[in-house]
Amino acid sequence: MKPKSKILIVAGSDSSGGAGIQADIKTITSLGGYAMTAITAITSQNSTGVKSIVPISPKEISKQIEFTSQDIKPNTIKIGMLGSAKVIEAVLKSLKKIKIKKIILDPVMVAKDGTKLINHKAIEILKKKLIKKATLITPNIPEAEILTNIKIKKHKDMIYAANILLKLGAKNVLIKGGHLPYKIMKDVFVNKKEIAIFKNNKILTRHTHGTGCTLSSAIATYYSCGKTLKKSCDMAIKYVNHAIVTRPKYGKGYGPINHLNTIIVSKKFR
């Protein structure tokens, strides 16, 4: 199987393999893409929580982005955990140099166990500068609340928050509705021309580690292959839902999902 497209991931590493760079690589590979990376931080974590975070210097992050792209130019860039204002500024400068138009931004702010992954100054720069560079931003409800300074309790609030993000300069917004206490989960896609709501039955399980990273990488992969942004969101949501349904049930806490759910192994290799 030959890769259909090239995706550069700018994100943090997850030693447990369920989220971050590891989840991104698995997702992109299983969907037929070629994954490249610029690691922003090294974390020691497992399904029960984050033990430590070691940031990579902004200069080294820029080198990874620029030197990689000089040789193998990505079709799409997926951005995840950034951590600090200096890192965001470095990424912005590198994006300006490599001139990639398709950018999927997952504004990672808090780990599943509640560990804060970004500081206040970085959030402000993300709001003022980075959002404007992204083709799509994919916050969950807690992240959308931080970015918009409103409380989201209903699906109408999600649409209202998305419109605030559009006013901040976002081109397209996908707010994920998994944190709301409803049996039917709604993910809301909004831009200046349309509103689309993707409905799915909520899967009750603690094995949801890395769903946000996985979703944004899946969107980046489908989008890089020529699908429309709306269709890419729809297909990526279905991929993540199936990955949750087929979860391997690893770990004592928030376990990983099954990134390999799209792969069918030939009988002769079984």
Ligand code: PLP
Given for the second form:
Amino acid sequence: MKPKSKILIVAGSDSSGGAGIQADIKTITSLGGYAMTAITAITSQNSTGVKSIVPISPKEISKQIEFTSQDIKPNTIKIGMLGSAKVIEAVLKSLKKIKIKKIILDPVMVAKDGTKLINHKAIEILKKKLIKKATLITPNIPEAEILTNIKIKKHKDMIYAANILLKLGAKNVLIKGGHLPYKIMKDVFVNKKEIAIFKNNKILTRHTHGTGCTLSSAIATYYSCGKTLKKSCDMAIKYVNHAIVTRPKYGKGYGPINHLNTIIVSKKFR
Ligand code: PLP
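So the form predicted on its own is up there; where is the form predicted together with the named molecule?
So here's everything in the complex, that chain up top.
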């Protein structure tokens, strides 16, 4: 990967290291990119659940985005947990100022234990304003259902939902099929010109904490290096799959995946 790939992550911190900013930094770094951060919230959690969430003020989030970008201009922005309408408004203003075109939006809504990571008003603004600014939006099935108000039971419903998101103003949509109860997992990529379906065998494990964060960060890294969005999604899905296969089996609950699966430690340090 080209070291030119500089990614600014706008997301929440996950103290357990499996999701959020921590997953994003590990992913971008292991794929050879340079990660910068604007932290939106601090969560205290472990693999069994979320204990608390402390939001960072919208002003401080904007400062992190703008001041950081003034000096080291990112090629791509990856957006994860935002939490509130005020934070989304602040992020929108900052994005307008820094003028970065490549934006990967993971519309984070709930943690694996069911804790809400965004409020209702924020979902409305995300739908009305933020979706339009993103190059790609990467909802999972529950997130796509909330954004489109439809039930997704089959793969064809995923394509239907993706088309609703395009009508809402999304430029490219990747709906992740992992929540459907099929042995073959299908992730659906749709824009106005093309549909691509990425098929993989489903790996049955509870250790999937942070898969969404990891996937969107991997897409952002490949995309910032000049790969097409479709190719970036394809490569990022393979990367996450391998990270699940090689999961470290940490924690009593929904444990982390192996973000560092591309790193081969040189013999000298082993
Ligand atoms: N962002 C933060 C800060 C989180 O704590 C979580 C989940 O706990 C997520 C995002 C979403 O994680 P996932 O990638 O598993 O959807």
